[in-house]
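Take a look at this single chain in structure tokens; it is the form predicted on its own.
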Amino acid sequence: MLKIAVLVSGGGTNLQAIIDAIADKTIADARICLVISNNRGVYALERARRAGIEERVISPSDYPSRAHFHKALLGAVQESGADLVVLAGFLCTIPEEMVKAYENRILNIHPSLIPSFCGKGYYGLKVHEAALERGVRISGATVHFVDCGTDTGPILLQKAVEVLPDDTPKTLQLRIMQEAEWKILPQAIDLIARGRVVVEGRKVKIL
């Protein structure tokens, strides 16, 4: 059974993408055995309750530096025995060594098309705002692994999301969560989960 550490910063909707599928058996043969916020009292926690899941808030204000906080993290995710980290929302910066214990088995799922609209800056509404400034008509989710830079690991999966004229930037994420980011995150675990994804330098292959 595959073991699953879901990294979360806010409300959890993709957090709850991945509880319910895997209650549904859309996500065959895992469990998330960890969730952890940086951030206290947010409501990604209490889905985790809700669902009987162990969470934990490790967050840098608690901590004398930042190394002091990536050890605490990588420790505490160690501790936990997953297999594969998921990104659900967590807006901290994952720390190499982490990066490196858990080479390809970290996910991120970001919302864009990447290589649009990503990389330093990007995150949240401000994608969506970046999208609508430039005019786009289709824009999207990726879910990709994670390496050393932002937004720059192996892409698994994407999803096009057609951009409406009268979108504003809360319309368009919320349409990109229901319409691609809660599907293809799922997917991309399932995959992962039955052993069908292979990672060969850059690129992804499913099998």
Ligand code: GRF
Contents of the next structure:
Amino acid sequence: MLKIAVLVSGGGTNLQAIIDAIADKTIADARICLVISNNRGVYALERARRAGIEERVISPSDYPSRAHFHKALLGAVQESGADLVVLAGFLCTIPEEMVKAYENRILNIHPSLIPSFCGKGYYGLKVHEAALERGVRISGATVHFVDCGTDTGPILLQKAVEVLPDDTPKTLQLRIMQEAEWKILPQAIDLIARGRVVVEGRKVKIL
Ligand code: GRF
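Could you please show the structure of the form predicted in complex with the named molecule, as a counterpart to the form predicted on its own just displayed?
Once more the chain from above appears, this time first in line as the rest of the complex follows.
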């Protein structure tokens, strides 16, 4: 059984999509062993509690330095025995030690079609503001493995979503979540749980 640690910062709708997909067996043979939030009081933690999943807050403000925070984060993931780490709207940078310890075992969901509208500074509504500003007709979401860069790791799944003429950053964000993120993140985890994913350099093969 694939053991998953999910890292969150906010509302946790992507976490919920994973919880639901495990419950209805859309994701085969997996369980969430730990949810970690860097923010106290976020709804994602409530979602974990309701599903009976162990949750922890590991916040940079509770540690004397970034290095201590990173050590605590890696320690908690290791202690949980997770095989896979899923960043589901996690807004902190993943330390290099963790990227190395979990090479090609950390997944991130990004709300655009990488390499568009990604990298430093592109998070949350900023991604959708930039897409609307550029006037793209299609945006979407990407599930990728995490390497030492920002949104630069091997791409596992992508799904396109139409941009509508009256879209605001918020309406586009919601449609991308509904039509893409909540589908491809569970789908990606299922592929990994079934042992169907092979990473070869920057390319990902789906068996
Ligand atoms: C999602 O748009 C995700 O792509 C981005 O942050 C948002 C998280 O939303 N990285 P939620 O906390 O899963 O509801």
